[in-house]
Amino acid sequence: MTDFRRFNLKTLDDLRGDLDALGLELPISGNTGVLGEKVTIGDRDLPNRFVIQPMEGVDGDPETGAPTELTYRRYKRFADGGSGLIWAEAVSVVPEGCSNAKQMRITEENLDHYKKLVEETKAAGRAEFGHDLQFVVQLTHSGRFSRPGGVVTPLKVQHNPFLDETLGMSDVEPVSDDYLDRLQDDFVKAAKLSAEAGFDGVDMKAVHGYLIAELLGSHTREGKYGGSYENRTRFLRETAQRMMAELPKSTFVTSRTTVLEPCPYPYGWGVVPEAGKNWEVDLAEPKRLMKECFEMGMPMFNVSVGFPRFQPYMNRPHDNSLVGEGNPPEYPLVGVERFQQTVREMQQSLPECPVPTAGLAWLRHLMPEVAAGLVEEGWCSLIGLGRGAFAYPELVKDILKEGTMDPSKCCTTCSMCTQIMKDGVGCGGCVLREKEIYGPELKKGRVAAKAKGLA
């Protein structure tokens, strides 16, 4: 691990110093254009490179699982902003499987809802930029992390000891076989319902030790979703294929996928198969799973590390921390380029399936030329953005027009937004771009959280 240090890069020259005296490998290119091409997923093009990656607003409706004003809001900012594909934030299959009390769920009740989300942010791209942009929504369930109603309600798929002593979840028995098949018919009728909504896309997540991220490592684990590489990533397989059966040809499947979730075997996923020692990358049962995915069907894949909750430097390289969790345990540019060297042995293990990378919102104003580096280098063929684009949602338009990002609007990577997130009170956006906003919405997480005596 290398000494943790705050961002105090000016220069790309600034930049290349700490990665020369740190031994590490990023492509830097001044040819920004290169983001603007387009990019061919499946049948469709992309307008340019850029993605605006799933980050949850914690904004839904309570009551109905809804898109609320503020999520309306959110979105079309994205749109203006200029990007060619907007990922949107992890929607509920099923009330059980949310892990807040203000995130989305599609149902029937509130199709129109949906409906409107998609035709406001199609048409606020379309008036801005003249073209179509395409709009995924994520489709999940949280797994253990399970939190209806604001109350901690896990339903694990095994007992994982690294997972359940630190959750205070051992007690608690993996949902069964039953729940599962019954689960992918909940996957199935949601993924419909976004197709009527208007939704381009619609994705698996399996992501950062969520239900079927989980799965995806789930070797202990008896019966048909377990043990064996074929039962553990079952789910996601047969669902992903149950969808693209049944879905309308001009909506497509895709997934993000956790490459590493990284516990000792025989808990984790990406990692080596030997027992009886730490975790170390192994990302051959990943590449296998997005060829197997690519060539069943799915036109792209989106992937991302780590679980969030115990190892945020590795999906978000951060200056500031949430509270109580002290600084990370390295300088964060070491965090942006595990990330990259992870998307790029994924990216050019199967060229020809589009991979976006993420992960590069703490470069700040020196992310545009890492980005055109790492397109030109075939580390990954799109660009991902998340809490960047919560604090910038213009971005994109500033890079494609100017070929530069103004340092003052850039996120600094001080985890407000992610505080709210946790906190589970408030909604959720950048509380320093949008102090009027979101700055009362940290409060009162805040507030709750010393209430009951956890700040």
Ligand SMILES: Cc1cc2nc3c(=O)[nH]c(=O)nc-3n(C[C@H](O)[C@H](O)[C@H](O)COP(=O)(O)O)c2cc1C
The other form holds:
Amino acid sequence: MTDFRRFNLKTLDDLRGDLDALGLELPISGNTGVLGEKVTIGDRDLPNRFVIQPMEGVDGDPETGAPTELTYRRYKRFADGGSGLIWAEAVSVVPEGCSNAKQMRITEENLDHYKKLVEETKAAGRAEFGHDLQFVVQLTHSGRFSRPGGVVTPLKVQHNPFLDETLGMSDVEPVSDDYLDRLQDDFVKAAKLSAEAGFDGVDMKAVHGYLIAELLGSHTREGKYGGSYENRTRFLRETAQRMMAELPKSTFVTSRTTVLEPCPYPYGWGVVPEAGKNWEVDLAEPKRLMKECFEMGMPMFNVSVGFPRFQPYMNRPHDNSLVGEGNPPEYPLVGVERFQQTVREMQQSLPECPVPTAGLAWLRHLMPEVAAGLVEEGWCSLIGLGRGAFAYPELVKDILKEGTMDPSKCCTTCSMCTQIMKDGVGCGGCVLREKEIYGPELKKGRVAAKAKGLA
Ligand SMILES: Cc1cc2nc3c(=O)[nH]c(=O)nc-3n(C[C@H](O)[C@H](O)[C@H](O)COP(=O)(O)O)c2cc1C
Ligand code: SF4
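For the form predicted together with the named molecule instead of the form predicted on its own, what are the coordinates?
Let us now look at the entire complex, which starts with that chain.
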């Protein structure tokens, strides 16, 4: 591991210097025009290569699960910014699967609010650019990380000593096959409501240790959802097939799927299937799943890696950690490169399936040339923006017009937006760039955490 140090790069030459010194590889290209190219996703075109990746704002109505004024505002700002595809954050399909008291949840009763969210977001994109952006919603169940009403209520799918002990969940019994059968119906129902609301696509969230991601590695679970590859991937594949059969043709089905749930075998996913040693990456099964999903009719496949709770340096390389956590164990550039190499391996195993990348925020104003390099060299088809878009929603506009970003507007990977999400009390957004709105929200969560004696 490299020693941790913070971002201190001014120019692309500085970046090249660090990459060379550390033996890392990231393609860099001055041809940022490539980022403005149209991309075909199944039967539709995206106006450019930028995707807003899902970013939970923790600002849903705690009573109804509907979006609120802050939610409408966040998505309108993303649309004003110019991305061709907005991937809305995790929206729970059942009350018990919410990750916090204010996670959004789509129901028959609150459907009009989601219709409004889609209409306003799409109208903003049309007004600013004359383009029709695609809007995907991420449907989720938080599994062992469920916290409905703010109360930790784990719904795990298998015993996993590596997670159970750390999370204090050894005594929790895994959910039954009957529960998972009913949950398939809940996902399909939420997908139909999403189509009715006007979303162009529906994502079955299978990343970051949440329920469907955990199922992928449920080697020790008995019954039809555990053991063999076919059983472990059954929930995702069967539910997606049901969605494809039951949704109108105008709504596509996709998934943001983990390619690495890092636990020693027989736990974990995307790891070498050999017991008795620490985990090592093996993407054979994630690649197989992506190919099957593509052949089944998913027009694109979004990916991520790791548990944000335990390896945040893998999925959101950062300079500042959450309160109470030490510095990351490595120089964040190493994490940026590792994420891009992983996406590269997935994308190049199936070049005809568009795969977006993520994890680029740490690069700040040096991101556009790296993004252009990644696209030119075929490491990914789309450039995903997470924290970068929270901080600087108009960055796409700037890159497409000027080819550059304003360094004074960039995300600094300070982790304050994640802190808000973890505390689960305030509403989430960029504390650094929108202090007036999100500063007090951060404070609310911190005060509540301290009152409970937490870090
Ligand atoms: C505050 C916050 C909320 C997030 N919410 C989600 C989410 O709802 N669904 C998801 O798949 N990823 C979520 N992510 C992960 C991001 O989509 C993205 O993969 C990650 O931030 C790394 O990309 P970046 O460097 O562009 O930020 C979240 C990340 C942050 C920081
Ligand atoms: S609060 Fe803002 S600057 Fe800090 S990590 Fe989040 S988006 Fe980036």
